Each structure stands twice: as C-alpha cells, then as structure tokens.
Amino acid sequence: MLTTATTSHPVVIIGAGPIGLAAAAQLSERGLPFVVLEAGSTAAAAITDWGHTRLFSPWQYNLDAAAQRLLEASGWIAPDSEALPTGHELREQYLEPLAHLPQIAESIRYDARVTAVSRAGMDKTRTARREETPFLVRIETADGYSDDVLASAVIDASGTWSAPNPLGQAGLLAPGERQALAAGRITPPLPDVQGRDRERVAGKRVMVTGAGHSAANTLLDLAELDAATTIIWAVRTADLTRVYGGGEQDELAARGALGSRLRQLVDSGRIEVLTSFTITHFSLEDSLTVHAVTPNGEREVSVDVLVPATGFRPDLGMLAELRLNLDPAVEAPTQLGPLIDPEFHSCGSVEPHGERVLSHPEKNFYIVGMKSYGRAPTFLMATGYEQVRSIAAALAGDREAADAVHLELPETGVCTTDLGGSCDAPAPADDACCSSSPQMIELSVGR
C-alpha cells in the first residue's frame, strides 16, 4: 500500500506496451494517479518491429479486464473473441484505442528513455527513511536531455525485447558478432522475411539460429520463398523433439500445427538441419563464415545472411541502485524463478501469481510483463495481465484482491529457452497457423 509519505506522487510505469497500459487501465479504475513513461514515439512502439507476426492466442487473451471495461464505456467493440491478432492488428484495434483513452492518454510521456531508477537522494547503501522516500525515475528525451520523476511507486514493464540474447556460446558475444551485425549480416530479432526484408533473404543463403517459436516461425515463412532462398537451420540441441511441441495436444492450435509444419519441411529436406551446433565466432569475406563446434569436431558453414531466433533476456542495468532479490538463473523476481523454470514448466503450466510473488526488498517496486519471466521464454500475455491487478490492488491498499490471484491459461504442449519473447506470440516459433499465414508469436514483448 502507498504510504501518505509518498502518495503526492504518481505511481510511474516504464513501457506502454500491452502490460504497461493494462497496470495504467487497473490503476486508473482505482483512483490511483500514474505516468507512463514510453521511449517511443507511440503507443506499443516495439510491436512495430514485429508486427507482421501473428499471436498463437486469440483475442479472448489478449484483452485486460480493466482496460476493456473502460475501451467499451467509450463505444469501442472487441474484436472476436476466437480470432489470432497479429502484433499489427493487436496495436491498432486495442493497443492505440486504449492508450487514446483521455484518462489514459494524458497520463503517457513519450520519448523518454528511462535510463534509472533509485530513491531521491540515497542510493543503494542508505536505508533509514527508504521506504517513505520516493523514487526517482531518471528519463533520457529525444533530444538528449535528462529529466527525472518522483514515483511513489514503480512497475517496470519495459519488456526484454531491446534485449535479444547474444548468439555465442556460454551465454556471451561471439568474437566477430558485433562486426557482423554493423555489417547488416546479422538480422534483428525475427524479421519480416515475407515483406519488409524480403530482399535480404530471398534467393540467398540463410540460417536461422534458435530452437524456439520465433525461429519455427522464420523457418516457416523462408520456405515460402522462391527455392533458390536456401535454408540452414541450426540448433545447439541435439534432439528436435521438444522444437516440434505438443502438436494436436496443444490447446492452441496454431502453436500446435506450427511444429507439424517444420516437421514436414524438415523431412522433406526443404530446410537442412544442423544440431549440437554452438558458434564460437564469425568472420566476414565475401560471405559471412559461421565458425561452430559439433561433436564431430569443428564446422565451418558460410551464409548469405543469419537470422537469430535465440530470445532475449532482461537489461537489469537501470535498476542498479535498487534493492532486488533476483533468481540466480532466470533472473526473475526470486518467488517466481522456481514457478516458471522452463526445464519444468510449460506456458500453460505455470501457477497464477501476484503482487507477493512479484515484490522485492524495494518496497512499491515490481518488474512485470516478459522482463519479470527474465531469462525464462514461458510468459504469456494474460499472465502479466493478472500481475499488474494484483499489483495495483495492493497500492490501493485492497490485500484481499490483491491475493486473490486467479488464471486460467491453455495447456501449450513444450515451450523452450530459445522462445523469442513468449508463449503468446510465436515471436521465436510459436505458431504459423496450418496454412500459408503469417508468423505467430505469443505476446511477451514489453513495450
């Protein structure tokens, strides 16, 4: 609960993705003053970068409670209910018309950057008075300006999506990778490979890299290419079995026929296969040379260009002066490290969590959405919905709903550590629908 000490101030939330505006449409329903602060331009900024891909979850998922009672008080209809949104149609049809909301809309700074995170004027070290003081929210602006925000409260919805994992082994940059990137022989994170960057894919020779949705996805939309596209997919495991999913068990259909579908293609011999494939560096010629080891010894394999599908984790460093108490291994919020573990569980199996599980020695401060699942892939959309109305009923000072925590998630046949961001959107693989249609991808990014 807030206390009278720092209640003059707003409750800050970092990212006005899907999980930031939900935390601004629960707060709002309580009374409770906000800012959103956006390091885009818009609304969900992020979602453009993917927006081509299509979620795995219908709509029914996809909506906050609160955010679609105040939507519908305005006129607004949902979308059916059954329908598969892609991250597009997801921004335009509830996204942007919940962030125009004028009790949501005068609440949004955009383009600002939060850069840090502490109390006003102690760091780590100081804790007399800690809890009575406010946080101070450091902002970079579009013109390179600092400012910052007092906060009597602070929900970090940022996402992982500026974040992806580095392609070389132990966890690490490979030697060569930032000059392939600069080099544009790197792709950013699941590119639309269909549309926008079609010309850097079609026609050449393409690996894609990860063992997720994200990557089935990518795989899935280069095979539609011409065959000239030749397509490489590498993998560091040695088993596809857990890649291919639950198939027909999965509740989500799509995710289920989109492990079918790369079956399919493998089989045929239409994509190659490279397992117990770890890069240890990258050099570029005329090509770029993808350097790994097998256990037949070292590989040499030269591509066109390289898609990464390895999935991301959580950018930690603006909450340095924080107090947090973070899973050694996944990096999420210690409560709920052993919840969603994901060599234990699935999206579909992880238990219904709140405001307890998500706190940390930082009073009134929470990671939530995709960066609050940290290194683990098995976030879903209607999970971090559920976070920020416990969260917000605990700053209203409502413990009895805000422990009242309450889920309901399809059972999602296997999901695995190289999920680009969730199990919603098949941002690494999820999904591909059983047909010609676009990517999928369960909704884990942040902002």
Ligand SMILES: Cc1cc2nc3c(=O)[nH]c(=O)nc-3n(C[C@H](O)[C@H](O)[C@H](O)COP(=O)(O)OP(=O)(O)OC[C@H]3O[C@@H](n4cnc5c(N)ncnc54)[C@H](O)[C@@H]3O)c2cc1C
Contents of the next structure:
Amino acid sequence: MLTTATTSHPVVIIGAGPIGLAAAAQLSERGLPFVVLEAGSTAAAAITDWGHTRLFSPWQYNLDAAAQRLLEASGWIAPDSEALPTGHELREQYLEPLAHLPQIAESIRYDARVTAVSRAGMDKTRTARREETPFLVRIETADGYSDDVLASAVIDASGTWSAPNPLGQAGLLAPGERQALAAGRITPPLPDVQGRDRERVAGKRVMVTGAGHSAANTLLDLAELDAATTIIWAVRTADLTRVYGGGEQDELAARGALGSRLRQLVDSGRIEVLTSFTITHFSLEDSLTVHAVTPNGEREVSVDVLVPATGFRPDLGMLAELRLNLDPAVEAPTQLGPLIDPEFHSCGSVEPHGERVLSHPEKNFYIVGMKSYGRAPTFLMATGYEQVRSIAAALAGDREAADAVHLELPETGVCTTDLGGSCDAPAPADDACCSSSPQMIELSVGR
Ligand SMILES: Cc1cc2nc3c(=O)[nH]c(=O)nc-3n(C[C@H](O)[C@H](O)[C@H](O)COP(=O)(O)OP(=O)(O)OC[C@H]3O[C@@H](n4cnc5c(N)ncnc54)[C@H](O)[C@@H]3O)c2cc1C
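Now that you have shown the form predicted on its own, what about the form predicted together with the named molecule?
Then the entire complex follows, led off by the chain already shown.
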C-alpha cells in the first residue's frame, strides 16, 4: 500500500505494452494517479516490430478485464474471442484504442526511455526512511535530454524485446557477433521476411537459429519465397522430433499441421538442418562465416544473413540502484523463478501469482509482464494481466483482492503453434508443454 509520504506522487509504469497499459487501466479503475513512460513514439512499440506474426492465443486471452471495461464504456466492441490476431491487429484493434482513452492518454509520456530507477536522494546502500522516500525515475527523451520523474511506486513493464539472447555459446556474445550485427549480417529477431525485410533475405543464403515458435514461423515464411532463397536451420538440440510435434497424430491439429509442414520442408531438402550446432564465433568477409562445434568436429558455414530466434533476457541495468530479489538462474523475482523455470514448466502450467510473489525488498517496486519472467520464454499476456490486477489492488490497500489470485490459462490455446514446447526459444529437454489433451487449466490460489 502507498504511504501518505509518497502518495503526492504518481505510480510510474515503465512501458506502454499490453501489460503496462493494463496496469494503467487497473490503476485508473482504482483511482490511483499514474504516469506511463514509453520509450517509443506510440503505444505497443515493441509489438510493432513483430506485428506481422500471428499470436498463438486467441483474443479472449489477450484482453485485460479492466481495460475491456474502460473500452466498452466508450463504445468499443471486442473482437471475435476465438480468433487469433496478428501483433498488428492486437495493437490496432485493442492497444491503440486503449492508449487513446482519455483516462489513459493524458497520463502517457512517449519518447521517454527510462534509463535508471532509484530513490530520491539516496543510493542502494541507504536504509533510513527508504520506504517513505519517493522513487526517482530518470528518463532520456528523444532529443537526448535527461529528466527525472518522482514516483510513489514503480511498475516495470518494459518487456525484453530490446535484449535478445546472444548467439554465442555459454550465454555470451560470440566473437565477431557485434561486428556482424553492425554490418547488418544478423537481422533483428523476427524479421518480416515476406514484407518489410524481404529484400534482406529473398534470393539469399539465410541461416535461422533457434527451435521455438519464432524460428518455426520464420522458416515457414522463408520457404514461401522463391526457390533461389537457400534456407539453413541451425539448432543446438540433437533431435528435432519434439520440435515437429506429433504430425497427423498430434492432439493439437494446428500444431501438428505446422510441425508437419516444417518436417516436409526438411525432408524435401528445401530446408537444410544442422543439429547439435553450437556457434563459437563469426568471421566477416564477402559473406558471414558461422563457425561452430558439432559432435563431428568443427564446422564452418557461409551465409549472407543470419536470423536469430533464440529468445530474450531482461535488461536489469536500469534497476542497479534498487534492492531486488531475483532468482539466480532465471532472473525472475525469487519466488516466481521456480514456478516458471523452462526446464520444468510450459506456457500453460505456470501457477497464477500476484503482488506477494512479485514483491522485492524494495517496497512498492515491481517487475511485471514479459520482463517478470526473466529468461523464461513462457510468458503469456493473461498471466501479466493478473499480475497487475493484484499489484493495483495492493497499492490501493485492498489486500484481500490482491491476494485472491485467479487465472484461467488456455493450455491448448497458448500452445497451438508452440513448436517444441517453448514460446520463443530453443525447446528445453524436459518441457512438457502441449502434451496433454485440450483442456482449460483453472487455478485459484491465495498468494
Ligand atoms: C512473436 C511473439 C509472439 C507472442 N505471442 C503471444 C501470444 O500469442 N499470447 C501471449 O499471451 N503472449 C505472446 N507473446 C508473449 C508476450 O505476451 C508479448 O511479448 C507481450 O507483448 C509482452 O507484453 P509486455 O507489456 O510485458 O512487453 P512489451 O510488449 O515488450 O512492451 C514493453 C514496452 O515497454 C517499452 N520499453 C522498453 N524499454 C523501455 C524503457 N527503458 N523505458 C520506457 N519504455 C520502455 C517498449 O517500447 C514497449 O512498448 C508473444 C511474444 C512474441 C515475441
């Protein structure tokens, strides 16, 4: 709950993505003042980058309840609950109308990138009166100036889109990776290969790395380009069976169809697969040479361009002056880490969780949304909506509502195109995602 010493300042929400905007809607309903600081010049700036991709969960799981109430009061009509929108449709049909509602629009500041969060007048080492001291949120504006915003509480919903995992082994950038990126030989994640980024790949020798949803989508899109486009799919895993799914026998028709298409393209030779392929370094001449180790020894593959699809990690640099409690492996809040560890959990098997699980020693500071899952690739918007509902209730002093955590996850709906069991990264060995029959997971716990 906010203390009287800090309530003269708004709650700062970092990021106007789906979870940041849902936090705004929840706080608006609770009557708590807030400011959304968004790095981009529009709402859902990160989704704009991957907007050509179709979501794997239908509309009914992509809307926040408070946001929907505010929108419907303005005459907005919800899209078909069973349809699967693209990222662009999610933004145009839901997030932009939400961001334009007067209750929210007047509290969003665009082109305001948060570079640091601290407590006004005190660094991380100072304890006396810490909890009553407002947060200081430093922003950098589009013209390069810095500005400070004081806050009663901070909800970091800045996502992980700007921090893709490096391609090198051991979680590190491979030698030569930075230069290959600068030279445009490595694309941003999820390029629009049939539209905006077509020229970068059409007729070229293209390598795709990763074995998740993003890699599958990119490979299928590339295969629809003309036959002059050479497609190489490099994965760290030794066996692609799990990535393909169960084909015609698959319990989930859409997943089976997607996996079957991918398998056919591999079997027909349209896509060349390199398994057990661990990138060691890159060298750059006329083309990009990818150096790797495989069980059969060292390997060099020359390509024109490489498309990375190996997941994301949180950028924690701007939070260095805060007292955080993060899981040492997953980099999610400590109590959340074991609930979402991708070695043991899938998209649909994460327990619902709220303010208590997401709290840190730094009172009234929360990481939510995609970033709250740290390096785990299994985040779902529905989970994030429940996170911010609970946090808004706690900040408003409604402990009962904050603790009544409730979530319905569509186990099949989230996994229909989720090849290999992870949403956006290489399939972990023991992931059980999507193996159960179609069903709803309904969980209601006090946390
Ligand atoms: C290709 C793809 C498909 C997905 N499909 C689904 C799906 O079908 N169903 C599902 O439930 N989930 C899906 N997800 C996962 C997840 O729900 C989405 O990534 C969702 O957009 C996460 O919402 P978010 O608000 O946490 O972060 P984001 O959408 O990334 O929004 C973060 C916002 O913060 C801004 N920002 C970043 N840094 C700063 C900063 N320092 N200061 C200020 N602002 C900043 C960004 O510009 C952005 O607007 C998918 C993810 C991807 C990548």
